[in-house]
Amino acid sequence: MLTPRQGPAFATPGPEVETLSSARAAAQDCRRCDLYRNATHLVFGEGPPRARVLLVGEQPGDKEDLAGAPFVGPSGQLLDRCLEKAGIDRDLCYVTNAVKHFKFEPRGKRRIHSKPNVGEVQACAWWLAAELRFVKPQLVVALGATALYSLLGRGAKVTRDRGAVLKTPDMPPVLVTIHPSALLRTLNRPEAAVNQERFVADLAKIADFL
């Protein structure tokens, strides 16, 4: 049993909301950190309001920021394929991110992903807590280190806990795995197929758990 010292259970209170849709509406005006200043859209979670599985990534990417929807870019497309291989229907999952605005560095005409810092993750934890509270999933999937930190603080590590289902007193069990963007970075390497198979095996534990 893991007792987190940060994450949604310890999030700074936000506006009073009574439903998932009201939380989504309230988040549109979020000023809890400065990332809203340069982002095109706030990207809230999407999926069935009573999904059994809730997947958490790091933050929206360029495509997600422009579309205002989570996991619609290359990482999302790869996640879809891996979920399908694992026998999981993404349409039955609620998908969100630890941070709801795209953090980036401009480089010419391109916007390059920049990892959110601890303060930004903690500032956004209240929205993730609201999603968890209203969706009430049976299992949460942490996709990568930022998602895992947002959920369980520093007590859990992807390198150590990958593939494990961690139980805590404050939220549903958390399945630990990598972010699909990590696979994109190794597509041209000899180990690419093995890496993807391992990710699919991690995701297959969703069905085993449920």
The other form holds:
Amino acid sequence: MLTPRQGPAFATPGPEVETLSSARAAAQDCRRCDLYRNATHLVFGEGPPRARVLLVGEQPGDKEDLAGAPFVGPSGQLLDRCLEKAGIDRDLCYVTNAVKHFKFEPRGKRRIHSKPNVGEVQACAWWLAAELRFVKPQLVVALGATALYSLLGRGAKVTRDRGAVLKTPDMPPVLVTIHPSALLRTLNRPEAAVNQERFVADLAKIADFL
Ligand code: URA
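Instead of the form predicted on its own shown above, give the structure for the form predicted together with uracil (URA), please.
Below is the whole assembly, all chains and molecules, this chain first.
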């Protein structure tokens, strides 16, 4: 059961902001958790400021951290291809992440993705809540478990709710699907094509809201 006041409502309070661009500017100095220390850029959401659809991923990856833009690396390229197959124009969507700094473990010259913890998600939910408040989308798409947790708390599960559009009092409807990186991990397996088709079918549900 989803209760009101879950999701970004559970964010620890932060600076009050009046507009999306002032939220973006204020976030640049964010010290609400320690992830800013090692990241190159804070990666805020991008897209039309009054987009009807807002997509939420987990956190920027290596490429996004360097570019300062969301979903520009391998996951983003796969997402773009699947959106296109689903007949959705990414340029009409606002694309963001639950956590706005890249969390990683250095391994030699590489930076290995590390999952954000609950405290980091809650700290950053302040910014996601601001994006939702100003963009006012008609549909939010949760790409994977971290995004879904940030939006709806523990009441929703990707495994159970995938493909559903969940409605709660505090939030626009939330379409639940997987994170595209899950597809990247199974790219060489026999089930890869079926997995991708299922993801495309989930994304095709966005069309009703565009
Ligand atoms: N994965 C995400 O969740 N977000 C990005 O921006 C890139 C990869």
